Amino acid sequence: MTKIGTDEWVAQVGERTEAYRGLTAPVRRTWDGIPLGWRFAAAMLLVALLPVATDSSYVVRVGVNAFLFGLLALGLNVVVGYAGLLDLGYIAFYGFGAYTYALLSSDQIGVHLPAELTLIVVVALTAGLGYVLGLPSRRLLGDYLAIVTLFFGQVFVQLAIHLDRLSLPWADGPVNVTGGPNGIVGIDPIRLVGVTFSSVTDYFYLLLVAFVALAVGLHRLTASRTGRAWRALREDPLAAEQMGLPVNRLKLLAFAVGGAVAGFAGAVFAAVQVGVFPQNFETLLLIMIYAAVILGGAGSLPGVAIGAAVIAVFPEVLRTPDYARLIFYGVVLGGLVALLRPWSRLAAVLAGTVVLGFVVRFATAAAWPDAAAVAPGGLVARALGAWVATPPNATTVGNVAFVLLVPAVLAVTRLRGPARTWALPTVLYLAAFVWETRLVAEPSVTRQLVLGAILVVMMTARPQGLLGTPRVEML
């Protein structure tokens, strides 16, 4: 609660002093003393070394996807994080930009415009489309605006699928505009100022430059009068209007800027993939971009960038079982270390979990000798093979355990004191059993579940996201 007449910065001096205590205090103090611009430059310099540090085109491709996610998250952050408008049709701008670039740079309609002109046309058209979509926002807010924009996103996908048989009065037969379910292929690479971007590494550096330029531009924009007006609109549209701010014009501008950014990202995506297809722009991608904004913190440029990197890279890491195990058990152990106090309680929970695991393992091995086989994989997998029970019908038992794990986790969050300490070893072992028997072997399912769990935990522990600013209500 904010008190009138109180200097918040002075009142919070105790909290800031407390934050610089502990073993990591010198590192945190030094890091916070570095200007934001230098920190951003250092981070981008390290990222720029990725293609040099690896000879894997797959790793570089993941970096390209991370930058595309980053551009989309920055654009969505303008609409959602700055202006506070719930846009569920945002991914349609991404698709519109991709299809527009494909039409102007392929044999689909026989047009091959220069990339410089094509990108300008794409950005201008998507900005105009954003302006048009923003027109209903003058009268709609919240859920009503979300429904309208969601309808727009679904309409775009349906048009992309069915505009391969468009009947025009002046045409002799149906005109194939979007290629239908087969999409558009054979798209020209981007050529700028005489440089042809023909490899994944080339597009990695193109997106790096674009991401840096956009981030710097949005940072300057947020410090301008327009950025401050957007934030006022986000906090209270009625109060902003009463203060004389052009609310409707600010909404339309936010939609236009967000649409332009998504359109540019879509154009680069089409060039990188050398083809566009309707399934590239479905609702799942929208959920992923929203997850990046929510995870990093709506309204925070560094937070949104970090969220996009996590959402883009994290699922790829989970494809490898050994890496997935390290992340899963590392996160569980880190959570226990951060939440359980005193240390004797943490030691009791860990010891109880280990003992329970060996007891169940020996009992399972006695009933099913085949279960004593060591799990394949790296060092972590071999260690778990001597601890986690793996019965012959692991799939069925794992499914049952997964069903039991969900209410068990919910129940342990409601317990307090010694009851939670006694229950935690069972829940932890059940989680390890489900992970080893079901989730680690199915990365396509595991990635969605893990990301969902991360978002649920984040929204519970820190609703404003990693670097977002908590909303303060005036009383």
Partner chain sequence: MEFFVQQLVNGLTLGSVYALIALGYSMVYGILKLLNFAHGEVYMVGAFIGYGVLTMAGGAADPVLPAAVLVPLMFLAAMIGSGLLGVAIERFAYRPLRDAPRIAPLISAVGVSFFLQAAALLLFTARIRNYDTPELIPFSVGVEVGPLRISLVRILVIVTAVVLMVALTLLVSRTRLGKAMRATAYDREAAAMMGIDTDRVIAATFFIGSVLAGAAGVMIGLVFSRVFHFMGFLAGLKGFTAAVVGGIGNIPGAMVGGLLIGLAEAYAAAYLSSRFSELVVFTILIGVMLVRPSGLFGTPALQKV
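Residue numbers count along the first chain shown, from 1. Only the largest set of C-alpha atoms that superpose within 1.5 Å between the two forms is called the rigid core. What you see is a predicted model; the values in this text were computed from it and never measured. First, how it differs from the form predicted together with the partner chain.
- Once the rigid core is used as the reference frame, the Cα position of residue 55 differs between these two forms by less than 2 Å.
- Once you line up the core between these two forms, the Cα of residue 410 ends up 2 Å or more from where it was.
- Positional change of residue 176 between these two forms stays under 2 Å at the C-alpha, relative to the superposed core.
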The other form holds:
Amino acid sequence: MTKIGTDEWVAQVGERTEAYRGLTAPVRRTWDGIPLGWRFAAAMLLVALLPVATDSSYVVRVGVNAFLFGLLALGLNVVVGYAGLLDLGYIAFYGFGAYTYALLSSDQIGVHLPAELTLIVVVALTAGLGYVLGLPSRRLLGDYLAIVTLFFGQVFVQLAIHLDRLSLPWADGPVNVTGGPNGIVGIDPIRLVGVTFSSVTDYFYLLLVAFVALAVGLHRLTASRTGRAWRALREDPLAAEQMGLPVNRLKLLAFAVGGAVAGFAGAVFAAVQVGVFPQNFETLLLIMIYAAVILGGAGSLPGVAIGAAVIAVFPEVLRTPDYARLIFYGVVLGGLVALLRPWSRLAAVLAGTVVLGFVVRFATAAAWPDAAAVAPGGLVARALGAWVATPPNATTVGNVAFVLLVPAVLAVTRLRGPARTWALPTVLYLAAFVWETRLVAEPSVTRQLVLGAILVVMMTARPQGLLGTPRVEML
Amino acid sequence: MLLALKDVNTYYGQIHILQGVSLDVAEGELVCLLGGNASGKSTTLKTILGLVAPRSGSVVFDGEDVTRASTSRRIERGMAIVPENRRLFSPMTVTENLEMGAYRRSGDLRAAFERVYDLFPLLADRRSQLAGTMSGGEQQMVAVGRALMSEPRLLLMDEPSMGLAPILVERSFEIIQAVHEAGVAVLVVEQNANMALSVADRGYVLQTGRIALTDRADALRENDDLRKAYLGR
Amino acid sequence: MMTTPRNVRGRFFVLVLAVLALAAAGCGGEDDATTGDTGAATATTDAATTAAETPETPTEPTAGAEETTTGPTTEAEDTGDGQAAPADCDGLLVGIAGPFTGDAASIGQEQLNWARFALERFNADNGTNFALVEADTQLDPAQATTVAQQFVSNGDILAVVGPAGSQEAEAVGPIFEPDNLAYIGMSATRTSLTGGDYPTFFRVVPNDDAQGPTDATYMVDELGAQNVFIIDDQTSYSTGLADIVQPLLEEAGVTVTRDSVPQDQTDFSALVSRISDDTDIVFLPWQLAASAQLFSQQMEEQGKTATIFGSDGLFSPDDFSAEGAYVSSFAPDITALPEQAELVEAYTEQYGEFGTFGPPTYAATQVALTAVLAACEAGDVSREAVLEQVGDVTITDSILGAPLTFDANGDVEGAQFYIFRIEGGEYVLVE
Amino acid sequence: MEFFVQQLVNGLTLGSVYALIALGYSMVYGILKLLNFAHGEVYMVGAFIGYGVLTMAGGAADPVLPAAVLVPLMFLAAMIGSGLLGVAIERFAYRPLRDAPRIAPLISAVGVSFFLQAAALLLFTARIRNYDTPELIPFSVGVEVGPLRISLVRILVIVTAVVLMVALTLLVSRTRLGKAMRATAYDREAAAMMGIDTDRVIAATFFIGSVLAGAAGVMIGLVFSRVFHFMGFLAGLKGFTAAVVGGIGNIPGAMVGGLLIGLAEAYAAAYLSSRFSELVVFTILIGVMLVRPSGLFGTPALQKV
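Hand over the structure of the form predicted together with the partner chain; the form predicted alone is what we had up.
Full assembly next; the chain just shown is listed first.
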């Protein structure tokens, strides 16, 4: 019996927290034992080998996109993850950086400054813009700040579209600043200390260096006094204020740092794309950056890096129908293996699905002998071609099946026990059928569908993000 | 037994909050649950009410195992709570607040309203005032009245003395006793052990998620450890 | 939950079984095919055979692209009326990029369907098994450049159809140029795209410099315009055209009012109410025919009598039918041409109604495929060779009316604009 | 003067649609503090359901039912369909995230939004569908006051919106469900302690908000024709703006905000230029937010993200 009245709750926290269990426990414990710096260095070394390992400039370009996402996500993480300020106008800094670089390094206004200078100007201007946009954050709290910044992002795109016929009192005729919907093209490549970055591989390494530098810098910043103050601000702004933290200065600093990072990323993006256009900076991209930060786990640097990689690479992989197919069946099978217990039930479900498939396949083949085929595409497709039924009017039947499939899948997640076991083969077969008849034929649409579904599933399965720590509200 | 908790273990995330808590309340009994900060008092109440689910153990109310039952089911069966800090619906009127207390009851609420207005005549005059604009003591009446609207058999009181002036604390416990005398079983969760033990039949002491002591109220008042820890004597 | 090792083993066992079952299913399919191939095989097994015979995945996995073909394509090998293509033409690819999803999907999906349709017919006619690699750009140049890199990295892609927007065509130019990859625009009309900056770019649609003057002249000379209201839709296409038409009209002494409205605008009624009573023509260089239809309805609702004059983006008899409106187009109305009737009917049966963006995509795809076939028949399957072939392609019975050839800049030779008047829902050629 | 009044009618038409969408945003925000970015897609689905009913009835040119029956039927089907969709979205995409960090459901909402857009694209193709309302209810039918012409469709839309808003106001202030919604919005846990099944109340909130969005979808189809997979995005943004201007979470605020945005757009397009109408709207919004940080009718924000 413990002594009454002494509060040893804190002392017991370690005891009260569950330890790793299961088969992966030793691996996870060992992994936790490796210092973060080593893990990061190893990962970056591996990534640095990518352009050497492949001769596909596409893969390198996706790597460039991933790094751009990574930079943006790191910057956003400062604002959202550290300081807890929901900044939905973040994309505007990216656009502002890109347009500034474009204006100072193209024929648009006939200025071609050296890149060293331009980059400094871009970073300074976007940091300043971040500071200015941060000003309302002194008054606007929480979601209202989010909303004002969201519209700031919209205003930026509107200005980019419309500042192509600006009437200025001292100029005769309208002045074309942003190029309107046509954007600015023919942007100079970045040239630093005599080295011109011309290929995607060059930019890949430039961004790699920038990313590593920024990640290391931010990691040290997190551990610094400012980093701790930001966290205090995020957890409880009122308490932070009462403790004498310079709350407003901290907020503005976060905005400025985030803005500068995004501005730099924008400048590099402009150089990589050799052009800037208003469509580059629409809300969709903002959403994807947020998805990167949140999927990885807001506030966690490695999480943000992984989130950015996932968000950049995953949609590209989905572009290829065969890979999308592998992902689809892989995820379905993996999900079943992970979730169905005991294994005898798993076996029953899989066997049931296979048998059901053949029954339906031969029944339809007998009924409609001249039906169209499943699109070819390797071993899996051949196997599926022999298994999935192919009705004559695939589009219509596929659409109907899709409409049935969505509620069926949702219903199965609610069913428990034997009912689920019985329902699963039908649903699984229906899913395969929809995939083969309809989704394979429309890879671009499927890509969006899968992306949406994955976002929902990932968030509901792991709300705190891949590497985030669940925050428990103490009651 | 009206209410019985058996070996309840409750977690928040990975943190083990209630560690094998067992307690019971008999029909018409007034029981108090004492404990310091973060000892698990509120979690115990939430487990009883079904706002958090225990990972193991059982909650039996009125002969029915309600461990997996929803909060609304438990309230239908005859529980009601006066939450910590009262938690009134500030932008709603007194009447609307009382109505919410009787949410699970269908049919005519006039009798229930009458009973509450009899107990707190002040509320009858203030029925269309917004709850958020009332004083602390008045709010306490609304909170108790709201809980009584469902005509409960077990009233749970979470820290009834918190945030009230000493005179109102006494008033608050008078109300509790009045409710108790009307035949309703009451479970009071309190830090103010002295006050709680003065009205209770029995008491439990919760210590970092475990029941450390349980006895009749008068015996607890004489317990040395408890006295040192809570009663300041 | 603890997972016992025994449980895990069982799980693994089931997984192996499942894979085996799938593999068995694959073999079963092949057996079916070989036995049934002699007689009246079902199309399913037929396709499975072809899939089994053709060496699969001609692309490097790193290239990250996979062709999508359709059933009839593969069947053509033995039944097509054209002669068989040389063996080294096997599995060559053409990329197509367009806004297949997102807010411009109504344009992109029509383009995609017509490209697929063109591929099917081309393969059937020539006994080839070319395939398309589809890539969605959502009209975002950033995505277009990533897609362009994908195309460049896939050695089997010899020509590209698209991308759709002028700004996208500008953005991908620097990526295609070093690799000599020809890309054929089907809707990018910005004048500056041809003429040197983008040497591998061709387009089957005339540029804004060809359309603008035709429209302006017709408005002034034939319709006697005095007062014209020009409304662009804030896209690259629209502002470009409006910028050409506006000064021409002004030079001719016409009073011009200019406004602009976002392409995705919901309601035009406030804008419509600004059409003054002495405005005789409203010029809409728009791309969404359905929006112009609403615009005309709202004009009718408010009793405005000005005539709508639309650019080629509005040439869409199924979507835009404002009585008395004029629409310019770079092609005759293919739905009215007897020699294209079969084509139109076949398309409509398979994919449904269409507007103005399909036929040029058909032509562009035809150009790309023809050039690829010509190159491989000449024995040089390289991008340089295809690029040269594209410059020399002549399609005599083009879907766009006249024979289709390119001039030195990559523009259509002898581009001509037609003007239609809408009468009772019919597009009547007036010039 | 007629010009001014004409714009008033134009603005009110658009504004009522925005207001109905804004209500869904505001109600959901009020009860869950969640920005439901999938709300625009619910509205899109409503518009498609209305179109489906119209097509099944033979199309606008040659309907098998008289317009007086057909139009209410379209509304009914779209409202019920959208309502159920809203409930399903809540159940499967938001409820599992009830206790997650505040931005997690935001990403989930975006996922739902992608999914629904792509599903519409898959099922209905990308072609822009047209209700062809003038065939069903000619624009010439309506009220003519001097030079002012107000078509019947616009009157129908404005009246329907007003009826729906009055019904909603009564529901929220008078009924047991409405009171439970307010109680849950104010303090979810306390509401649960009273035995209110908050999950059901939240589902009901989603249902009602989505019903209004479905009605807005049919209205857009009737007055402004074009129905397509991406229509929800912009309308959602406008509805959201309206909700914010009014003070998010506040029901009368959403109505006023919607009308205000609609009127601002109409007057900006009519007196300035439609080129800048969006810019005008956003400027108004930012202006309102800077002067009144919680919107016109709003209560001060929560502190934590």
